[in-house]
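In structure tokens, one chain follows: the form predicted on its own.
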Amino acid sequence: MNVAVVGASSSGLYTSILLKRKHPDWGVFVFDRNTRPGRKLCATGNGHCNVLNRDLSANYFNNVPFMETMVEKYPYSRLEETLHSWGILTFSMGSLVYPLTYSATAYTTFLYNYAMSLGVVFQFSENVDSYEADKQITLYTETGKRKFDKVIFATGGKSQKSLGSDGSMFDVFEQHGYHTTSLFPGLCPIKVSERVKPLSGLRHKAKVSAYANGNLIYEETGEVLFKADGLSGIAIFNAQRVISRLSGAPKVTIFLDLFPDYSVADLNKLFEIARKANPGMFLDAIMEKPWKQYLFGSFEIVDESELSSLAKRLKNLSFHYAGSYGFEFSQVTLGGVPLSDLDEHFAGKKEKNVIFVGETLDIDGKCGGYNLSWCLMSALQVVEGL
């Protein structure tokens, strides 16, 4: 049995791996466009690679129901001992999961040369743009042709094409009859109507609330980064995932608390105290001068229903919602091949022996090793299939 893997991805490598130890005997064999292996792998979580979450829910990702099934079959213990299982070993920060080498490269490189080491054969500046699905499955790529008995695309979405997903693949998945569905960038910053320029990089942290005609959508507590036009953090880039998936055009607003630990009343009265302290000082111990200038120009406060008013400001900031920054700037797509054109192990209903793993799936989750927990799931079900 020969089985052909489209895509040195974290999902082509973790089913590449998994194909290889359940049949040793097997030819795997896997194409990637690129000159190496997992390059946008190498870049996930800032360089560190958080690669699982303890905090496993269905709820964190599109497809609930869906998800449900998939979580209670491979819950966060069944992933963490797959991945010691291979030699890998992990640390948690809160429930966030990552290699002990806390480098995204080493873990690549790791995967790469285990799937080698398995006897995996890869073939790198290998472009396939096509294929026809017979008793054989023909690849097409620049230097020809190729059959495989089964073939697993593991191509991703078009997040990030500067590392070499770019979806041009679903136009063919379109045309062998998969009804991929409409794909937006995820995970991603936002664009706001109001002037922030001058907050360009800036950081604090707040608490998150999206909210769409007036309804509450979304709410996190995190670290929000300022940029010329917009917002980002990861709170901003899973409210972004909320917001990309509402029907219609509704009005959406973000506002930010900046310090979300204090209620209006204790904020005062701490704003009381350091003007008592340092009365021409005190707004420089509590904000930078950007956010002076931002907020209140050549504003003093004088009395005490101003200092009220600059506590309720700060817990209470309003930006609205202009669009979400493109493909290039986002972690994830969203939509992708739907679960209904294939089977439980996500191989296509008319195409037994082509199969879909990962990204390329209509699945996504938030930020925090929900997507590469993601991966891995589907691998061990496209595996346990075949």
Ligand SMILES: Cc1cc2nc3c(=O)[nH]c(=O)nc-3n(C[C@H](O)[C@H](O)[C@H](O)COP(=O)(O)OP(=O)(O)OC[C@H]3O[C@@H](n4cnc5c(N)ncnc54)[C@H](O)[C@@H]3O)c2cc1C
Second form
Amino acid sequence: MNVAVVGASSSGLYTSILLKRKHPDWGVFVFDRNTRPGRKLCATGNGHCNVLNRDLSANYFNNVPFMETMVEKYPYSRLEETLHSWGILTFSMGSLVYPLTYSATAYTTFLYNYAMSLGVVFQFSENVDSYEADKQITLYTETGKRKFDKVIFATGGKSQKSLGSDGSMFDVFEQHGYHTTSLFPGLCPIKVSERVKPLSGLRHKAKVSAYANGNLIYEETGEVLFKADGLSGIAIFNAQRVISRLSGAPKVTIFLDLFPDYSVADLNKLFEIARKANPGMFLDAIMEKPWKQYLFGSFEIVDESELSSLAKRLKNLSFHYAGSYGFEFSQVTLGGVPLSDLDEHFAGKKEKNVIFVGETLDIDGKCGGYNLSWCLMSALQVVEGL
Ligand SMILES: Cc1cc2nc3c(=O)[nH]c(=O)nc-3n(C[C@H](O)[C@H](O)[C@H](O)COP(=O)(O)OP(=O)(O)OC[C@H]3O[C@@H](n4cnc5c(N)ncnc54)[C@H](O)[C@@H]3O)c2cc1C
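Form predicted in complex with this ligand structure, per the form predicted on its own context:
Every chain and every other molecule in the complex is listed next, the one we just looked at coming first.
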């Protein structure tokens, strides 16, 4: 049996290792258009690779009913055990799990070298343009055509195309009758209508609350990064992922509570103490200088009425959503090949020897190791069926 895996990043590496461990006598050939494996994997977790999350719940993914069955079958312990059985050591920071090397590059290199040691054959700089499905599957690349018994597409979505996946394969899948769902950028910074340029570069802990037409749709506390025309940070990414899926273009407002651990009354008391102690400098003890310009339009003079409402304002800053930063800045693509076109092991209902894994499928998770968890879960599910 000869199997081709198209895509040598997270899910392609996981799948090829699992496959070769299960069937050492099968030929497993991995193709990638990039010149080296796992370019996106190397960029994960700010270069540290947040590989899993101990708090694995279906609620952190789209398609919750389907993910409930997957999480029951592949709970965190099973995913961790799988990596451990390959010799990969991990550690956790809170619920976030990283490789012990704390290096996405070292993790990628480990997977690649381990796959090669098992006998997986890699071919880089090989772009798969199309395929034909008959008794065998013919892959067409720029250098010619190759026949395989099965093909597994681990070609990702269309986020950050400089790292390899540009979404072009979805056109090919559509030509074969797959009903690719609409694609949206997920987990990315957002643009806001307000003029936040003075805050550009600042970071602040905040409770982020996103409302659509007045209804709360997402809430999370985390560090918010201010950009020249928008907001970023994990809580914002997660809110954006929810906003992206809203239909009917509702009016979306993001509220930031910059002091979620204090009530307005507590903050007022604290401000009063600081003001009495040092009237000329108390604002500098509360916030970085650019905030003064943003809130009061000036660095210096602040009148009494503005000061009395300061605590309330800092706990309820509102920003109007004006779009996302797009696929080029998104960590994951929302949408993909729908599960309804596939059997339980993600093989085409009409093309039994064409299989899909990872981000190519219409499953995505929030920030925190959930998308790489999905890559591993889906690879386990694919290989179970082979
Ligand atoms: C900056 C960044 C940080 C992230 N951090 C995390 C994190 O810490 N934790 C987490 O869980 N998730 C994280 N993610 C998300 C995670 O990286 C992805 O969900 C995951 O890599 C998807 O894996 P994949 O193998 O399915 O697809 P991809 O990683 O996109 O890989 C697809 C591969 O297929 C190749 N390919 C595509 N089309 C073709 C073709 N026609 N011919 C040949 N080759 C082709 C591409 O070159 C690519 O190598 C992050 C994403 C980004 C962008």
